[in-house]
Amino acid sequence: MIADIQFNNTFSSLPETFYKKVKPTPVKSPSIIILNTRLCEELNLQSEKLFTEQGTNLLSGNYIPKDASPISMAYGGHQFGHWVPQLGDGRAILLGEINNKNDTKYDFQLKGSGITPYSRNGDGRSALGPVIREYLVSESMHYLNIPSTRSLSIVETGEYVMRDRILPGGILTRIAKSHIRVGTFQYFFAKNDLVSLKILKDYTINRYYQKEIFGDKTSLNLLKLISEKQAKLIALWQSIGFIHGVMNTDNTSIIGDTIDYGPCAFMDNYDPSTCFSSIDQNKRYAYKNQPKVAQWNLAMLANSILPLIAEEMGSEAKAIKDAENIIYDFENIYKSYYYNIFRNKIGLTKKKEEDISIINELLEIMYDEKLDFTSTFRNLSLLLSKNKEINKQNINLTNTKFRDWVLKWKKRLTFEDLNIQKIITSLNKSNPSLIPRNHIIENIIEEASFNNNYEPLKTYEKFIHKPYDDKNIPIEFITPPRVINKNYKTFCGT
């Protein structure tokens, strides 16, 4: 047994409606980039037995262990809004799952590993650069406290891919809690399936979390406690203006992870309309519309369990009213979450009526002056440090806006218990310094890309564990691109 991974197979033991059992496809010649060793430890797992050609066979689908049950998941979903009532794992296979030192079980997945029943005529492949941004950026949210999906390799399969052009070919090991989406309830709700979807919904209670706190409401709360968790991610999204790109119900997961990182990106200077996706035209998924396309995919997560609501309160009336209500308070929710997340990244730990305006007021003159969204956060603990020369370093405050919203934060915080020390130790946990910039991403994607050098891959991939740590992070990292690309787009994996 390779590495001493012990797969369990919760998933492939539910009806095969819910999935097609299929094999990775073997690939050339795969070699290991980058090894997630401090995720190893936390699954587990010996990275030294995983470097070597067994586990790199493995990491590539190259070899299954004989207690895996290969499958590739079944869900639909709507796509920009659009329909498509077949999806599936076009390009990903569910090897098992595996417990980590909590004993918690974790979907154990290749993704790039061939073709799959659902790949809709594609090559089931993928290059290696949306692996590395996967990889990358879904470690860094990890790091940043955003509820993710984890990365555990990359492998370079020794093929290649053809795209817009010929690239290299790449293998991402995902570690996920979960892989069941939005669409996949969607999926037998469209189906007329309500034998499959109820087997859905107790699959989800069981593995995910305490059934004891469902209740006999078990459908209707689970539709509150998901819209709860997404309604967290988001407000956690914005706090970090992260740019997911393609939202779809098939991308939202049920247990409020950050999943599918195909064309996201991070902004640089504060723009609400922001947006990357090259597939996205008309902004559908832009930054300020995170939250509003978030409320959607739930209702279409309602309307997909509302039989089942209904059954539980024998009253289709009652199920609609209920459902409606969870829905509608996603707005209170998320907003209160935002902005108590807001509050954080501002030093206040009290609540006043005011500091909602403080906040906004802050937004409004980054996006005026065009101000990098995360530098400028980070570099509010600076405005309270002692040290001059460290402020006319870092600050501008030549801006009349700017200066005379500084008196009235700084007024605010004289309400704050806490002693200035300790609020600029609250800024700086608050407000990371190194986030994945585009410019960095795509430097490092170009380089093992088309030049075969994975240098810059590794330096990077040695920092992305203290995000909040400017002190030891080298200053390219942390410091916004001298011009911003404005014609800058990001593409999927596919």
Second form
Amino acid sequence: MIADIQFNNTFSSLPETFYKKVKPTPVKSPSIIILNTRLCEELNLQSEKLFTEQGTNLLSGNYIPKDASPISMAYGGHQFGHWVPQLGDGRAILLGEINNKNDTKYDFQLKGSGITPYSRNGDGRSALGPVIREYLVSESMHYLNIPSTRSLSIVETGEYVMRDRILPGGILTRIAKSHIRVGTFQYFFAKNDLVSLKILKDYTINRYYQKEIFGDKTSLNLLKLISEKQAKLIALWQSIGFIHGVMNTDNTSIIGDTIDYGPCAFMDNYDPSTCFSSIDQNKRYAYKNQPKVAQWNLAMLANSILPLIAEEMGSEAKAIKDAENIIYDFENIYKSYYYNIFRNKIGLTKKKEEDISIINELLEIMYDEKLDFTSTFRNLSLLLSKNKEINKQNINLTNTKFRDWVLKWKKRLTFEDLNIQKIITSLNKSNPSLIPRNHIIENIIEEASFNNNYEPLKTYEKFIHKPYDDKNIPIEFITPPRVINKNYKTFCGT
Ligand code: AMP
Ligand code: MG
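Could the form predicted in complex with adenosine monophosphate (AMP) be given as well, to go with the form predicted on its own?
What follows is the entire complex, opening with the chain shown before.
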């Protein structure tokens, strides 16, 4: 039976300053819409057992296994630059941690499972639409090799939630190595609770950074490692045109995973100022601002753990200087990841000085010509292919600037050691053909929410684990929208 799921409770064994004990509020008539059988396998969960009545009850919060220890986690955060001392899981409940096949612990969390002590004015629930978005985008991110929280299941609750209109309710089971955020550190720092702050730092290191941190100056080391992970993450996001949309410090993971998929969306045509979120009036979280925002968020983390760094170094002045250096270094580390990833996206493995201008020139042409980000990169390999028919169909070579760029690029490729076939293979491994495009996701959500039709969701879900394999993906999922919706807006999903 399901009761065999072995829950560990390392987080809920921490002092009670870290969370509040709370049980999910049962829902009326839950049904599983999607169960992620691949993830079940990775987690040693038997999907046939989760498809039972008891399994459905578990994934909807109606049944709590006896060794689970349900809690909502405490955190604060800067939302759009404004400090909010008390946020916390307002609609999420952690049941405990389960081990995957490699014995790594993963948090098992229900999202949309009812009111918690941190709900403030919210209802603790989630509409089905945002649950579907988080499931599809987070799983896509995983298979696009971008660190991310995972999604195990989508449950329809059989109840309705009130938003700008009445919508069907949903519960997501989120699986994540960590739910600790920059805002968790800020929470204790703001309360001047240095005892909890230190416990949080030790827990973070023991659970996530044990192999990487040595010596006694662990807090400074931790800041450096988190900063590197964030730098890589942001470069990876940009490499697939991903815009997170709500990069508040409470949505910034301390292990460098993508977390919280509220108003996230993907760029179709390349435009660095793209920002979809309806509430982000000043475009704070636009595509191009993401590195600067991540750096700012890390500065907030540095500020919060400064007392620990100072204690370990025996000098506040030295702590400030070293922490500042880490924050300044972020920019170079990010840039180095960014250009290395984009080098791979144009088939380069060696480093040459001219590469940066080759990459930037392509991006400029893409911006000027309003070219689709994903398919332009994906189609680069076709320019090396002998099949002229394919060339004509997919790439517009009438643009002189683009034609000149292609010549320059091909010349640069001759300095690579790989033969053309190998470059084509490597290009196709670096440039996905399938990303969860906004118009596709919106249609799936609309059909599920308003027509009770889950077929588009189930059909699409079958393809997200092979985003580089265009041969088997239906063409409508990989082609850009015929008309770009310039007014496309996303919402936080609360
Ligand atoms: P987010 O914008 O999703 O990162 O959420 C920001 C804060 O609002 C977090 O503390 C959430 O737990 C809380 N929150 C979001 N939606 C709800 C809801 N429907 N009910 C209660 N709290 C919520
Ligand atoms: Mg959040």
